[in-house]
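Given next, in structure tokens, is a single chain: the form predicted on its own.
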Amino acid sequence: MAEKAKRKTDIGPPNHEQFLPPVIKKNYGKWKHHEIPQPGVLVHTAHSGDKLYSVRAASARLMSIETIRLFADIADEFCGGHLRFTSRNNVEFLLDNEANVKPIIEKLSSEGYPVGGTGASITNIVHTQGWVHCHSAATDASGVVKSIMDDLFPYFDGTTKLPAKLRIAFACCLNMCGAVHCSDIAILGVHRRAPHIKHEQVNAQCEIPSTVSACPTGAIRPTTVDGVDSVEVIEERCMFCANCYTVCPAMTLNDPVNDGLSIWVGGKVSNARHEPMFSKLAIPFIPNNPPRWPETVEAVRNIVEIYAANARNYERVGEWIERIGWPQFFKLTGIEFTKYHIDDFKHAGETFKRSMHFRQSQ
């Protein structure tokens, strides 16, 4: 029985311990504190006195094999082949030799990969596939994220300081493959029109029962159009999730005129000083304007600058808004309050402010 237990199988992921640097294996669970000696560099100190250095660089969400090989070569040369990718698309090189920190930074810089994103800064933006790959995308991902990070780069490399760390996320539709529900600032692609049905192609490309059952809100039902079996959409029930298009290519959801982006603020996962928070709507719609999306970039920069100028030290965006109140947030940022900011979900009342006490700016 013991011999059988030792056999290797392809079931489940491999044990993570085999990929850990020796210094982490030796001090696993025995770390004392960490410091940030310079932007993009972390040093963790163990109770034993051992130190682990992490050099963080921004990487693209979609990478070529040449980029992956470059990172692997740098890791082999300077840190025993040990690196990791963070949940926000940064690459971190893990080493225990402080003398190799500067050479890694110089090598990354020479290859065009900036080091930063630690401490009170904007780290790399986590994002989804966008027009490159996703069939339900209301906007691009890589293009918008590149434009935003180019504009906000001083907040990444430590040139410009922030009150606290600031996490930005991007999802190209409300299926939300990105972390837009729990980020300080989030950009979310939105559809505004129900799917356009190509009735003449439904029978050839779709199974009507599967298409009907794919809709989570019951917005699709069978019908007959010009004597041909097809489907129809009850628009007031449609939430633009593209489930129908996934199983029925004849139901096109993408719309160049009406698709665009929305901006959400105030989310966070951290439970320091305040419990985790969900993002809330700030700007309901910004039109797509490729290739650099200037309106979206300006809107995000405006929120970042207002936050940086008015928040207290260590105060995240959601905590800052809660302190000054939402009316003051809209006033400071110049964002128009519209009917779309009023949550009409049937259980939304549980989240409403039910007191007559309104907090003013402090």
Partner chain sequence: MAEKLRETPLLDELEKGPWPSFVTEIKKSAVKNSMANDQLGILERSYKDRIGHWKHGGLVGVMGYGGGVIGRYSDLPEEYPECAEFHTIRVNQPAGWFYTSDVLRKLCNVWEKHGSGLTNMHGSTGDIIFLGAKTEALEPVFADLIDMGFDLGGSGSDVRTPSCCCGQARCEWACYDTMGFTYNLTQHFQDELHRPAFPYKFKFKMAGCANDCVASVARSDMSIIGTWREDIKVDQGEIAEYAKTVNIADDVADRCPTGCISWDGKTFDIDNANCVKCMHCINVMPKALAPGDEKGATILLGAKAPIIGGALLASVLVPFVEMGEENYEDIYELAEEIWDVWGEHGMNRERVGEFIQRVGMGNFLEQVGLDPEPEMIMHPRTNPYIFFELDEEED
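Alt. form predicted in complex with the partner chain, vs. the form predicted on its own above:
Coming up is the bare chain, nothing alongside it.
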């Protein structure tokens, strides 16, 4: 390699076709229907009559290469080395031999990767980096997710039934890399203190005009502190979005005491029955309580249980709440309704109740 070669770039991802198992290559685009014979297993039948067995196992998403190698070994043993990951970070083993379904499930479970997450269940939580990697995080991601999934595990492995799919998402700050804005239940890390400004760094590290204009509420003004150019924040106008921090590292929001979590409910993205919906605020704030965030776990379980007990078949969380009405949601869950629940951002008026359509009966 001592020779000077033209640097290879822009080759793009490898073509997926080389990674597809033969049964998929043969029946690509020619699947007829599917069934879920047991939690965690999908059977797709092709028009040709061929069958594909997908076994879905849980994953922490954050994965050591040791585990990836383990999965590779398992795939070699049971399904010709074929596997995939899902859009929610589970791992799926792709079998053409039904006989291997039971053994692979046993193998996966014994290694600590239980199967489930299909059908009307709670599958893996889409989440983000948290304290593992991000500078912006108001809480850890993986720890909260792990704690919640441990608690909700019976909804994953099919022990406990749900009326419909229930999708949980997690994001550690308002950037929402976990796309929590359209989830049945979402957990979102929130800051509650206005940026702490490192005045000596502002002018060195940031463009003051773009820092000022980054603030959606106009809370930031240029100023001079001890003779250096900097900015100041009108605290009453700050709603802790951290956009200033994104554009200017000298404006930190992280706070060990006042950061924490909020809970959102009733979003969805599928078009099945109801149009996609945004998640709506359920609980404005729960303090950070590592390592297992018991209050947050409890709050999520409460919502899941009330939903499971009250929703109709195929009714996602948002559809259920829309049917019973938000006042009833707050009543059933015992969640306190506060001024924070009432929107005051730019389309706020559109969320006010502009009719007499609510339940008056006591």
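We call the rigid core whatever largest set of C-alpha positions still superposes within 1.5 Å between the two forms. Keep in mind the model is a prediction, meaning the values are calculated, not measured. Positions refer to the first chain, counted from 1.
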Is it one rigid part holding both residue 142 and residue 174 between the two forms?
yes
Need one number: degrees of rotation of the smaller rigid part relative to the larger between the two forms.
19
Core superposed first, then measure: what is the displacement of the CA of residue 209 between the two forms, in Å?
6.2
With the core held fixed, residue 223 moves its Cα between the two forms by a number of Å equal to 3.0
